[in-house]
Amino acid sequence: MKFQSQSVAMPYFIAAIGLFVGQILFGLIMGLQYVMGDFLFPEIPFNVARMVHTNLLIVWVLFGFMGASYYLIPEESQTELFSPKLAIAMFWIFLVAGALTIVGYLAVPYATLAELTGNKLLPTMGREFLEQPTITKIGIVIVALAFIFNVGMTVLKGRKTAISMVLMIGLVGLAVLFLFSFYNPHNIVLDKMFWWWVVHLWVEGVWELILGAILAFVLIKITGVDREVIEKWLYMIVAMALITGILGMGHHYFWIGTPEYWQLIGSVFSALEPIPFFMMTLFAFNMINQRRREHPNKAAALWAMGCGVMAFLGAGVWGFLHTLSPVNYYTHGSQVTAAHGHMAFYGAYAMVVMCMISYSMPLMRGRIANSRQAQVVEMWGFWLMTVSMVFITLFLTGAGILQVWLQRFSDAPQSFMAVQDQIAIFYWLRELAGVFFLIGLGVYIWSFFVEGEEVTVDNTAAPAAA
């Protein structure tokens, strides 16, 4: 660690992996209300465990994003953070008002939490992912407001990157973007149209970039490879990624009551979607090839190659399958959607934001790396949670598949109960590879806390891979 105030990544980095566990619990809760419909019933109903898993999701990469800037930001500008006192201070704001917006949804009926936050003063609560009562959003504007400043102003009194550039473009685009949460017409098919504008441009536009931004980052240190060459690569990314995902943005708009032309677009331009990713994982292997020296992080490396594999299959390949207008006409809120947003989600943001922990926690505790030992526990994790949500995706995919058969395709379609009933063998099986992926986190976890030898660093040219 170069610079003393990158340490105020640290908090933010344990609060995004406590915030993931939170997650993956409640989408084991939910897979089992899948197939016991009264699990849990009536102190956390299905409706509840899903707005917490949703938005813990959110908020936890969020934090992640976070910590991966305070951390890179210094590095990349040559200087220390603006307010190493105003990040802590936001930390713990965006902290407790998340953890009781959370309690607001297990205790209260959401009903009665709408009521109690004011939300009749500015109506923004009942959308999808965007549940946050009112006040929680006011207070998520506030915190990256303060968090934009703080990066924003240690960029401007140090070096300039292509790198820290990205960055704060993907982050000046998260902020401004969530401020359509608080836009909500009477007019149903303009809420939808602008409830994408968070939700798609979002996850499909800036937060790519931040992707990008991050991955680059972690590349240039642990292979060596000229900074030219990686920034000529995040270029290349981040044009297309904007190309595609602006107005790939259509596939959302198929079936919401909006022009026809609509299907044209967005058929053609999300099936363009891809190529950003496959582009991520021709350049996460291709540095590791070009590599010039050996960096004793191999977990960071493993994770950086892992993220364009696993987003390219989750947001590229996945996102494919179903995002031509005659296909989505079947397709459209089936499993098969659930299949590509779990491995989209982990494959571009969650392992990104790993493989950044990977990377920077070691440095923050005063080593290169984590020991060999604990590396190899750390890769046992990488390897339970992404085999496990490989299976979680082909799990979905086959209960998408048989659902779009049986209740939308068919000469004789059956209701949707019916249904269910009849593709649960799938649900279990997601279950229990859910299992398995929560393991892989705690194993994963367990690995920071793994002793054993010191590693060192190999400054010798490596040979290129074959």
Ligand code: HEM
Contents of the next structure:
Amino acid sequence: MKFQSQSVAMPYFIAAIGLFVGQILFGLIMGLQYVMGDFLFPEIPFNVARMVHTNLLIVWVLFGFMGASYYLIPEESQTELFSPKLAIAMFWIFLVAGALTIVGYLAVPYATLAELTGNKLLPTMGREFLEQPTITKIGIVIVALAFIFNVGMTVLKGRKTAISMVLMIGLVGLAVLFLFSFYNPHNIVLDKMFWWWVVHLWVEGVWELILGAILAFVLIKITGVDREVIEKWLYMIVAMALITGILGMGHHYFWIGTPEYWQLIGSVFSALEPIPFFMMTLFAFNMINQRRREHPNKAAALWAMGCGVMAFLGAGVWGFLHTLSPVNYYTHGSQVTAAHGHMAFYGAYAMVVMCMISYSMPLMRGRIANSRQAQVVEMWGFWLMTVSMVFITLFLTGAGILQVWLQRFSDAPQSFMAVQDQIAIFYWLRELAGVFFLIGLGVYIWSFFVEGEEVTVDNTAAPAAA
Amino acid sequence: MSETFTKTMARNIFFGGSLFFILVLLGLTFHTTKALPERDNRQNLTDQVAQGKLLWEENNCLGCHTLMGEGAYFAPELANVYDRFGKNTAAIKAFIKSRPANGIPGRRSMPQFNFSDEELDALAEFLKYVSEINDADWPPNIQG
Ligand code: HEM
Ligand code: HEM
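In place of the form predicted alone, the structure of the form predicted in complex with protoporphyrin IX containing FE is requested.
Shown next: the complete complex, the earlier chain at its head.
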């Protein structure tokens, strides 16, 4: 750690991991409700568990992005953070607002929450991923603005690198696009159209900039490869992300009442969207192969490579699987979508946050890397979670293919509920894989507490071994 | 990547390419909003339908159901439930009204929302309005 103020990232990362645990617990509740329909009914109906699961996911990933930025920006800018106090204040505001919202979901019926928070004044609630009360959304905007101001001022007073530029564009894009969550017309087609400006232009747009910048930062640090090379890669990756991803949004405009030309535009451009993800994989592996130093943090390198591979599989391969409109006609809104959503979110955004944590946490705790023993445990967590997620995805894909076949494709299509009964075995297997995921998360958390001999070697000067 | 391809060139592709596609997106969005009146059934978007949409949102129906394929995958698609129920709003209302408060043992359950008759009318009208949007013949069949 080069600057004292980088350590404000620590509480952000701790909160992120804590909320991650909550997310998985509610995922497991829903997984059980899928096969035991009356589980926890009517105390925690499925929709409530789902809101908690997906909103916790978004919030912890945002905590992760903010923590990563607070760590990364001062180091890139070679100056202390503009205001560590503001960063800590925003941390508590975001955490308390987030916790209150989750408590609100669980404590009262959703309609009551809508009434209590005055949803009728400016109705924004009740849309997927944007379930937060309007007041929470306003809170998110305020926190985002204060955060961007803080890191932005830091960039302005210090060195301006490509990595901090790309990261800043990503963060500003994130905040600006979120404003579309306040647009909720009565016309459902317009509502859906602009809802995707938040959701699609986030995960397949500006978030990819944030992802690329964090990955590039960690790779510079652990491989010692020349900044010029890394930043050239970064620019090409984010260029491809936006060139394909902006019009790729058309793959969500197939069946929501928008004109049919979107079927062609969406299919063509989104079919190219795997390219930036493939480049990320190449990027991570190439840089690590060409490394100029032997950084003792092997776990961080594993996360970086794993993130590249899993993002490519989840977003690239599983995305491509159902992105052409003739295929999507049958798979739209089925378990195939859920399969893709899980692997993509985990592979890209959960893993990049854990990659940054893996690299920076030891430094914030005053050592170059964790002990060998701790890293072994962390890698066990990595493999348990990642392999479990592969199985979750495979089981959901199996469920999805059967669902599409029985309900939409066969000559005698059956009703939704009848089909769900017949594919229950896949849901049981998914739940089992989910339990292993939770164990993996437990092992990962345990790795933070494993002691062991300190690693001191930082043979920066040593030439690449391979 | 070779030496002749510099970082500055990569940066220019990023800025130029992104800007170009943002402009294309804005143009297409503008065109789409102009073309929507033909497709989005807005002539039937009454105050009652708007109230139905608000109820749909404030009760988070989308947290279990899909609507035009978007939402959750736990319960049946509802953009065509009006057609599935034989174009009968009374049947939709009766279904929503008759959900047991404690669920159905062993079966995925839908909550009892205790809607007033006026609210039920609004929700049913909303689902009818959605079913009449031209969504390129999706879903593939009546089962949704
Ligand atoms: C890291 C990047 C990505 C993430 C996190 C992600 C996540 C998601 C999620 C959560 C959904 C479900 C949305 C909903 O609830 O309606 C979704 C839908 C979809 N995604 Fe992605 N995605 C990513 C990248 C991609 C890519 C690169 C492609 C194409 C190659 C793609 C193709 C699709 C398609 C076609 C759908 C619509 C599925 C349907 O019709 O139901 N995604 N994605
Ligand atoms: C480990 C156990 C997990 C289980 C059992 C689980 C289960 C579920 C279930 C049942 C849903 C709702 C699907 C529906 O709408 O019917 C869901 C949604 C979702 N989960 Fe998970 N989940 C788990 C872990 C994760 C992880 C690790 C991530 C990402 C990091 C994640 C991201 C998501 C997303 C993005 C959605 C929304 C999907 C969509 O709209 O298509 N989940 N999950």
